[in-house]
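A single chain, nothing else alongside it, follows as C-alpha cells in the form predicted alone.
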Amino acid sequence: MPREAEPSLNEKQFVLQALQENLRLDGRELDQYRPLDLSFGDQYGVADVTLGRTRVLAKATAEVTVPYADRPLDGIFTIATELSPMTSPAFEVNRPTETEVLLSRLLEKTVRRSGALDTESLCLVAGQKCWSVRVDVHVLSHDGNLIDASCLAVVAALRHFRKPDTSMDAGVLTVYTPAEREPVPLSWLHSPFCVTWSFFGDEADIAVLDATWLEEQVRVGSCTISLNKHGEICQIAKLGGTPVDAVALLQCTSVALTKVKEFSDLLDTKLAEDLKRRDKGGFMAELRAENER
C-alpha cells in the first residue's frame, strides 16, 4: 500500500518549536479554526464544506425498502465514506485505510448512534416498508481535520434534505413526486458536531484545534469530542497516543462547546439563506400553487 511522504526531521522540529512558542505556520491561534465555508447544491441534501484546504462533499438520498427483521418499526440510516486516490496517494479504491475506518466509525457514533435522526419516523408500513436514508461522504481535498469537516457536512446534508411525501390509503402506499406534493424534511432531533484536538510535546501539554495535515503528522495524540449546542456529549474518542491530563481534557471540552455553538449558528444561517434563495417564487412556488389548486 502506498504511503504518504512524511515530513522531514527539520520540518517536525520547526513545527514543534513554533507551537512551544504559541505560533502556528498559518498564523492562527492554537484554539482557532481555519476559514470555514458551507454551501448547498441545487438539489436537496447536497452539502459542500471547505475548511482551509480540506474539502468534503456530502450527499443524502432516500429510497423505500424493507426494514430490518429485528427493528420492524424503524427506518434504515447509513453513512458511507469514500477517500479516493485523487485526495491522496495513500488512499486506494476498495482498500480502506485506518484513516477511513476511523472517520466512518466516528461519524456513525456521532450522528447515527446519538439518535440525531428519528429513525422511527422513517417507518411507512410496520415490518414491510420504510425509508432507507443514506449519506455518502466524498473527501475532495485532504489537508487535515477530516473528521470535523465531514461531520459538519453530514449534519448539513441531512438537515437540508427533503424526502418525497407519502400517503397510505386502503393498505396501498403512494409515494408522491415533487410535482405532486412538496417534499418533506427529515425528523431531526439534535445537531451533533465533532471538535478534534491534537496534542504535542513529550507530555502532550500543548493542545491545538483544527490541525493541518503537517501538524497531524507531528502530533503525539488526538481527541475528538462530539456534542451538541446544549452541551450534551455524544462521545469522546481518545484513540491511543500519549496520555492527556484530565483537567486539560475538561478545558478542551469547554472550548469545544463554544465552537459547536458557532457551527450550529453557521448552519442555521446557511439553511435560512438557502430557503430564502429557493423561496423567491420559482419552481417551488409553482408547486405550491398546483397543490392549492
The other form holds:
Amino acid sequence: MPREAEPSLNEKQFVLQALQENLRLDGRELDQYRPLDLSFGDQYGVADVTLGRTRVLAKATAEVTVPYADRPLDGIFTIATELSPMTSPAFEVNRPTETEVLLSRLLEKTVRRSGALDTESLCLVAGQKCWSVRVDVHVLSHDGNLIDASCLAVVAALRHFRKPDTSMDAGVLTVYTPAEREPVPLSWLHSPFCVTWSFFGDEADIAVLDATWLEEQVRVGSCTISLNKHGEICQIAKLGGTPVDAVALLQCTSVALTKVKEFSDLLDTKLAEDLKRRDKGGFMAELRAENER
Amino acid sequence: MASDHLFVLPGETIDPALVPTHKKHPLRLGPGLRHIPPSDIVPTVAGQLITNPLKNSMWVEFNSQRYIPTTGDLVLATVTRNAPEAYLCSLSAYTPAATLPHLAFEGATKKTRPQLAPGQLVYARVALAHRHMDPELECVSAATGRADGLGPIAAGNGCVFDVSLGFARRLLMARSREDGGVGVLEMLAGQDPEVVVGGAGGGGGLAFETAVGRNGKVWVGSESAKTVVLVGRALQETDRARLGLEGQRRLVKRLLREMR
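Same protein, different form: I have the form predicted alone, so give me the form predicted together with its partner chain.
The next block holds the full complex; its first chain is the one shown before.
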C-alpha cells in the first residue's frame, strides 16, 4: 500500500517554529483562508471550488427510483466521495484511506443529517417513485483542507442544481425535459459550511485556519465545526489528537461563524451572477414553475 | 551559449540545418529529444529547442512537475529509512526511492559514516540514473574525494520550498540572471542596486543561504524564520506568476515592505 511521502525534519520543525512566531509559510495570518474561488459549470449542479492549490469539483445529479421500503415518503440523497490517485500517489482506487472515510462521514453529517435538503420533497408517489439525488465529489488537487473545500462545493452544487419538473395526472407520472418545462431547484432549507481548525504545539495552543497539506502533516490535532450563517451548529468533530482547552474551542467557534458568513455571502453572490448569466432575455421568472417559499 | 529560440512540438521534424555539426565531438542529445535510427531526431516534449555548437549538443528546454533523475543532477533528497549499506531517499512523491550508499560521503569509512535519521535532508548528486533501475546518489565527488558543498543539511535549520522543475533549472544556471532571467535571490540579498527599501545598507540586505535541487526543491536557511518565509514566498511567487526581472523587482520591494 503506497504511503504519503513524509515531510523532512527541517520542514516539520520550521513550520512549528514559524507558527510560534505567528508566521505561516505562505505569509497568511493564522485565521486567514487562502484565496477562495467558486465557479459553476454550463450544466446545472456543477460547482468547482478552488482554495489556494486545493481544487474540488462537485456534481449533483437526480434520477427517479423506488424509495427505501422503511421510508416510503422520503426521497434518496447520497454524497459520494472518492479520492483518486490523481490527487495524491497515496490514494488508491477501491481502497478508501482514513482521509477519505473521514471526509465522507463529515460531509454526511454536515449536509445530510443536518437536514439541509428536504428529502420529503423528493417523494413523487408514496412508496413507489421518488427522486434520488446524488452528489459526486471529485478532488482534483490536494493541498490540504479538503473538508472545507468539499463541503462548500457540495452545498454550492446542490443549491445550483435544478431537477426536471414533473406532474401527476390520473396516476401517470410525467418527467419533463428542460425544453418542455424549466427545471426546478431543490427544496433547500439551510446552507451549512465546515470550518476546520488545526492545532499546533505540545499544548495545542496555536490554532490555525485552512491548513495547507504540509501543515496538516505536522499538526497535533484538528477540529471541524459545521454551522450555518445563523450560527446554528450542525456538528463538531474533534477526532483524537491533543486535547484542546474548552475556552479556546469556544473562541474558534465564534471565529468560524464569521467565516461561514463570508462563505454564505460568496455563494449567494456567485449564484446570483450565474443566474444573471443564464437569464438571457429575462424570461426566467416567467418560466419558473415553483412557488415562492 | 548560442541558441535559436525555436519552439518545437512532440513528433515535429527538426530542420537538419539546425542540428549542430562539430569536427571532433560527437552529437549529444539532451532531455526531450530522441534519436530514431538512422538519422532522425524527434522532440518528445513541447518546448524551446536549444543548440550549443561549441559542445555539439542540443536539447529541449521545457517546464514540468515530474522529476526524472539524470546523472549529474544536484538534488535535495529526504532520507526515508536506513537499509544495509545504504540510506533510502525520496526525491519526490512520485519517483522511486533513490539509494545513498553509507560510504558515499566525504571521508566516510564503515566506522565513521554519518548517521542520518529518517526525515533528514541531504544535498546530493545523482551518480547513477537508469530508466529501469532505482537512482543512486552520492555526496562526494568520485574524482577528488571532496564533498564540494554536498552532504546532510542540519535538521532544525531552514525550510524546503517546492518549485517547478524549469524554475529550479533556471536557478541552477551559472548565470541565472542573464540566461535564466531569475534575479530574485540577488535582489533579496541586496546585490541589486535598483531595489532599495529603507534599511541602512540599501537593497534587501537579507542574510540567507540556499540549496537548489533539480528535483524542484529549494532549501532556504537563515537565522531568522521571517527571512526564510520571505525568500521562499518570493521564489514560489516568481515561479507561479512567471515573473520577469521587472516583476521580480516589484515583488521583492512589496515583500520587503510587508516585512518591516
